[in-house]
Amino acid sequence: MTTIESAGAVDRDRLTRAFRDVRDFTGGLCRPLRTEDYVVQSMPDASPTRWHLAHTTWFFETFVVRAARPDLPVVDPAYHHLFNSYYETIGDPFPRPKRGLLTRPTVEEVFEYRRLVDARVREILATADEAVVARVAPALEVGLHHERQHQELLLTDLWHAFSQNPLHPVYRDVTLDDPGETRPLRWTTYDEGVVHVGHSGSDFAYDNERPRHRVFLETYELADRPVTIGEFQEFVDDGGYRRSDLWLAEGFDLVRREGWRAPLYWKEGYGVTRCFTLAGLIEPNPAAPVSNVSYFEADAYARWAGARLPTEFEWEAAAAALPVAGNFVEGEAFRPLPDPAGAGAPEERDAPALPRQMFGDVWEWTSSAYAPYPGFTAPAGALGEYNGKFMVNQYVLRGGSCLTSRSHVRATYRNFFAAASRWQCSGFRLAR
């Protein structure tokens, strides 16, 4: 990993504000729960939202706190059991598909955890020496992206749980947008060439984003959107589901295994009545970009549409020159659903095509397998295990959604899931 620190002194109150900004928004997304939606764990994919709270915190004790304090005891040495993710190397992490079985720690007793940890922060941020600040500095700075990726899968767990509730809780109110029209999709051209792509400079990306390197694109063509929800529906009316002529083997036993005939979240049938979302129970936009699709439909609806996935380098290629705006998590008015493809003024449907929605509103599938870069080196140490020990089994997913944090996306930022994956907030764009 990369931390935005130069060789210089490390800046201690700018870790301190950001450290204390993390921190509160991850507060700040529980305070619509009540005390039975922390402990849910609704599949094995899935975690309760008091693992999230409890985990973070186990992440900044263990890489932050006992590597600048080995003399200060531990919280909880349970802890360092039920809550260790997947690091091998440090210890025995608890199985995930039980995090939903531990009803002890109670969720006070998870809060008590994280305002100790807290504490112990920034009582190392305020009073270490400028050498162990410096040395820990690196781990804070992933801890804090760390915590923004497990505020998203808080959402999207939480998402997934209240859809299993026949009452469709609510998790925030939002004024739903008139239907409106569809924006025409439209295409842009990109020609062949030699591109570099992955990240360079002394900004923080992943280690899976570097080395920067060169690859060769051959001319292709690009969306200037995402498919939409009405769309999608055109390819579910039209039997979708039901031509194995469109699908990836894989794909198509679990189309027939689990009983797949619409995107997760659908209701009422097999049609976009009513679908579920963070809101409750919605008549969604079909302007609105589909979400909630594994690789396989994204793949098969690209089959229908004679047109295909992009490649993760195609897809880089294009935004790497756009600002990364979009629909996030912390808007000013935050609404977890993403933003309609309105068809915009006259004046913009005359513009020449460029791609919109690259960022926010819903991670775009690509066709591309989740493998390391040339030159690609995992970090020494348990860290190591963050991204590198992943790659295989996954594809790349692109440009963040609607619950995503701004900070925490580039245009070179590498998402990953399993082919199958579905309870993201997942869409895709086609290319040709």
The other form holds:
Number of protein chains: 4
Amino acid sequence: MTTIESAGAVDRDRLTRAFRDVRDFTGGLCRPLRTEDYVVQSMPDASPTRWHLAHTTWFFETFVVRAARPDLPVVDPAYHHLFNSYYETIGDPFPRPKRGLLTRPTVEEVFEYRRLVDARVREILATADEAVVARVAPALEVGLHHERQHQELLLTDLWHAFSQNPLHPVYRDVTLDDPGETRPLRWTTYDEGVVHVGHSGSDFAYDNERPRHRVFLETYELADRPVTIGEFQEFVDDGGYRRSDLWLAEGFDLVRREGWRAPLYWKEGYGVTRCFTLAGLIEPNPAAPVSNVSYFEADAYARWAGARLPTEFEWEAAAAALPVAGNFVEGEAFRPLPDPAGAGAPEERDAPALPRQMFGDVWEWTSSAYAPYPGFTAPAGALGEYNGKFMVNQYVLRGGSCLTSRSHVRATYRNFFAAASRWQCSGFRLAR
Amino acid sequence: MTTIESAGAVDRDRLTRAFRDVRDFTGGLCRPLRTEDYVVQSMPDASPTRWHLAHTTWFFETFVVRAARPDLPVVDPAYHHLFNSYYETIGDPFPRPKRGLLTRPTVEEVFEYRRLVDARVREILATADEAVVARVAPALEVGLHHERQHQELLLTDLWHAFSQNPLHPVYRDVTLDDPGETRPLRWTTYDEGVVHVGHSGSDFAYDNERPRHRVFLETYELADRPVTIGEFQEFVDDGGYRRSDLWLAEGFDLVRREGWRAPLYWKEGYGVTRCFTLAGLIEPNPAAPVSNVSYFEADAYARWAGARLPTEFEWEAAAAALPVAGNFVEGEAFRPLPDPAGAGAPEERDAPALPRQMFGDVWEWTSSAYAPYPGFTAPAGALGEYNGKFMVNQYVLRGGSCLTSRSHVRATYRNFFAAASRWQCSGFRLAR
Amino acid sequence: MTTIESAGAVDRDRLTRAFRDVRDFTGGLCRPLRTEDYVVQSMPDASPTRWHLAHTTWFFETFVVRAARPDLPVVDPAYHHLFNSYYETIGDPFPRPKRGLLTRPTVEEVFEYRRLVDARVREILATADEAVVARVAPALEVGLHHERQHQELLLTDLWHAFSQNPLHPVYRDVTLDDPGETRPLRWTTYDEGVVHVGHSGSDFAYDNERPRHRVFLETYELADRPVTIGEFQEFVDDGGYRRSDLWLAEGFDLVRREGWRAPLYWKEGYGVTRCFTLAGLIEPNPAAPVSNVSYFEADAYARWAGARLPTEFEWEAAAAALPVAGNFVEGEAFRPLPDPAGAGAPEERDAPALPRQMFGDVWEWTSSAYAPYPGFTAPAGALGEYNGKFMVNQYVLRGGSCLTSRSHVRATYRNFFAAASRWQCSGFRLAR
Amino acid sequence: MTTIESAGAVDRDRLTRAFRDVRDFTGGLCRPLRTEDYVVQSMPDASPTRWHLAHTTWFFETFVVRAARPDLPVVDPAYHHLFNSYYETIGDPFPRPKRGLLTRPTVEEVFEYRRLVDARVREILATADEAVVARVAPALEVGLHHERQHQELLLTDLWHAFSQNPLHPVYRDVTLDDPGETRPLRWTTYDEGVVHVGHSGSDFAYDNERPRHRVFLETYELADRPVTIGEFQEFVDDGGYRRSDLWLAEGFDLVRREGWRAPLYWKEGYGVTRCFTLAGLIEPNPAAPVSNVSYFEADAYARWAGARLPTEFEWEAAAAALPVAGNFVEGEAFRPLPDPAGAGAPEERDAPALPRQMFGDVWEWTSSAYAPYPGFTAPAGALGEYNGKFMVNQYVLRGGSCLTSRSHVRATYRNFFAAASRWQCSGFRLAR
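Same protein, the form predicted in complex with a further copy of the same chain this time rather than the form predicted on its own?
The complete assembly is shown below, putting the previous chain first.
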């Protein structure tokens, strides 16, 4: 993972501020929680809040503090094992499905661990030699982005844990004004040709976004907004979950085996329009993007609608020129919202449509399997395990969601999950 | 479940005192815990501490308060679903394997639930009509014994949860004096004949201990103490876990599949004599009874030793005349201990041996499958589900353990678990 | 396993005749089969016909031929591994669930294997020294009974394999005359007292039937015939499979998980009275004993009917005085039949009822867990694995079925299967 | 699936000859088999030989005979259910994992089914109206290619079934002359640019090969031969299966869970160079291409070797100009062989290397996830289920193997399997 720091003098102030901002933001996300909420792991793919807090700290301790100050003893040797996620190169990680079995260290002890490591990082940034800071700055930068990812996972996993509880706990009771109406879907056309994709600049990007390279795209059209809850409801009402011809075979097996009949958080017995969110059980606006669908559901809907999912490069080519703006975690809505522009101003209706809501609201499934770019090489050492070893049987999602930090997203950013996953805030946009 | 109350005037004072004692004792057991410890469920068979606290309260609310005061609203209707264990007659219980996914109600709210129900029970005992108290007294009595059972399960489940944590948390740091030496094993002989087994008196006993009836026993011998850690170590050292000829076929399949090489809490990598207890990881006294073995391990050891397990009736006939005394939860050792009489006084060596440590220390596996006694009938209503529906593929254990309340055990008491279970404080005694 | 031979001169002629009869009978059972039918294993508990043919031959080769003639090479060393069932003492058995993956040796080669081993056994019986024959005679005797068991399993497993096929293959197209009517159920009363159970004579019995010993039985009543198809239909029609209060908890979990709604071979979509048999899909006589039910179904029916299952000793005490007669495999009906005595002659109606159909028709589930008798010891050597190592989590069935050889059954005979099993021809009789 | 027939007059003679050739070839493949060999299904992914024979026949009956002659009754209505593979549109297929449970129809009856359907197809081709033949000709053409696919699967599945048998059955005892030596690996360089991929001609191709379209390829190099057994042995000897850093995370989980230590058919205990083939257990030539490896193993080897797998388009661009020649099923070697050109003639060594063994020997894993081409649409009707519904979580293989028919392969042909599959004759070639 290349960072700007590798090529020049390190801006200690910027890093110190960025470090404080990211760490504080995590703390802020925890404010509504009770101690019990930090402990639970609702499925093997998810992690307890407390684990996210400790693991991100372990990341800084391992890749920054220990690299800069090998003379210091670690805070607790047991944490090295407990809070390593999957870096086999540097030890034997504690089994992921058992993260929810740990009651100690306590939440208070984990926050104390954060404070201790934070103090050391700040001290290193303040007092270490230029060479030392330059050496650890790239890992620190990765650590900041890494924590941004875990902020989103923390909320996502908590959402899933709360959804198991018949009491429908509320994380944040967000009241929103009139949330807009469904805009008629318009298509934007893109001409065939060779485009450049991937990251090239000197600012931060993950290794999986590089190298920038060329792909040929045939002519395509892209919807100017994601599929909405109201539209997906039509698919459900049309028997979409019962018609095998609409589904990939593996997806329909899953539908049958798991008894899927709607997106993950749609609750039956209340009428299908009740939806479990971080604000509890609400009656959602049909104009909001549908979320918490798997790749299989996105693909089936697209087939039903006579369209398809875009490839990740079709998406990226369309997004490249757009500003990174939208409904992110900083907006504190904590759920996808309708486009605030609603049906659009009259003048806009005649203009060529530009895709909207490309960033924020919902991660958008693409039809692209997650694969290395031509010339990709994983960095040497443990950080080489960050992305590369997951490049199989996963599909790429783009654009970030309402739980993503605005600072974490860009047009070249590649998120990835298994096709069956639906606990992420994942939706989709049609192409054809 | 017949109780003394059913036959005469109810002693309100006795019940009030007993109720307070039992409920307070539960509270006392929780004192060493941190909030996080209440939440975790380490396997489907176990339950979180918080669940035990709420479920025992639900039991009193459902079978006492609602029976006596149907006019009162319940504390929280959702609790009726969440904290019902397995009474299908009165509703749809929340799925057992998911008890550890709940973070709400919080621990504080559960303690508040206890306080509210306690107040109502006390008020009923103090002020309700004689007829009302007489009607609910039997269920109240069952509830007291039920909570005694859950006090033991609470500790057993916590022990298992703590055992998952590489930090080896300590529940209570019990320091014990010189704990005694292994006494040579002696055999007590019992003559053949018809004996009476089961409960007959008017004091409390569960339905599964009744009716008292006759069985014929051939002549047998019973060991005068349980098998010890030191003796079990010899079995392990002799390759006991690798010799298929010593095992029941289903047991040896389990040994192979699970990779069992010692009792559940023996920890490798420290030398086999380290053992995880509620006092943390300790070096146990070899003279203490071995615990946390399955029926299969007990049976294999017995075959290795040229002996067998006793039937539950052989055990009961031997125990009937003995006082109910031993190492119980009230003694606060929280682990099995060697017989304090050690090698025994000289004069005792010549006397006919009486079995010792029959009560307390470890539950003793018997070779008896858990089955109804001749003439058994489950009570009508939901409480009929208490015992009868589990009478298949379980084996009977007798005598109570160091985690059992002294007030909860008697010679006729039948505990039962699946042959593969080993998270209970279960050991065994030889017969031949 | 004690046999008469161990105590005196061996009757070579009797053994030679018995050997020929048993082996020929197996051959006769195979006559209706096509080559393809020999190969299939329809579930891990079942075995292919070809495997039964080879395994019983391996038994004679291993325990008789090799014992008598260690100088002879075995027919094929690979067979020693392939056709060992579960005797860990003498090698590593080929995994049971994979028996259906073998296409070689071919059926023809397996029959050739039988011919070769038969010739060797006959030659040993004809020409070996008295001492040699005396030494191997007990194992030969066991081998004969062992093959009788496998004759029944061969048919049972074939029945299950055929039941998987929507073509409903017919093993033998048995046409039966008017098969009788349902007789009103009568109860026979047995007084309390000590009875002797188990085998004591010098004729053959398995080790698990010994030693003969005493048990005390409280007064009980036993139904004079098994529960019929028509009666079980009433239970089904009354919602028996949907009422949790009728079931053991483990049984009801199974009902829900597996979607059980009737006995194993009752076929829906034809009206519930169609039943798949070795004569194909037939409309059964409601007066015939119900078969292919699990212990759980038998137990639930009994609870519904206000009765219970007998213990194995209640059954044995009632059967001890009765002649071993009934609908066995030699009668070639291949399915349970109504009592030919029908409603009984008038004079019989006034006489004290004796239980009927105790032998043959259906194996009868008892409420007794399979356990060793007091003083039981498994024989030394591999044959000690025959019975003892299965004495856990199984329930005893008594009396033989329409697929059992008359020569194989006696009042003390103990068959055993897991409570969930229902591919055996298993029914039940009520007690109270 | 477009075919040449759709655009002009049907050549009845060509179709008749092609039909006869394909059907006869299937019969020829079965000649070495014993009846038992047709029945077995060694895992859910595989099918019994008999099923392949019947299913391909069902395909012609369903899509040709019934389409041309709706007036004729089907051969057997039950076959419509039993031998439908996965066409949900036209009925409820018999569950795939249970194909090996059927013993009827017998092998003889299946061959009779083939004869009856063959006669009907021939009669239609000989006598039906021009319009009728034109209407069914495309499906007939698909049926021929479909049967070619199943010829390969028949051998592949048989290979797997035989591999389960410790007797190491031999399908065909092929003796081969000195089979050549390992040629030093050379790299061919391809320049960057836009290339056309996919099928465009009027001759037969599957729907998944269309539409022809453009992709941009960065400069790449391709190995001039597949990785050999000898080379893969070096990877094994270097601890390749134990080094997590070489593997995709999902692959290494599989290695650990399944205990993989070598390609599927390498047998331990004989020295690693013994390999189970359709000629039985042989000592393979190290110069032959390695086969029966999963995508994960191919990918791990490539990483170990400092290279990568090619994309399917890199492969296709290199193959487009090469003749379709190599070691196919028609050559009757039934296993991958070294390049007969061996180390190459001296003059060739100086010439620019052209990739060799691109066709035949082993299917070559590419790094491309199986996905629809831009503009892909599945045909209407049941045949639309042929390919499209599998386009997820599969990886593309190219070039055919020693078990593929020469007539079945072309440069644009896309085979696909899950990344964990290794029972196909699958190997790989390096790129960089």
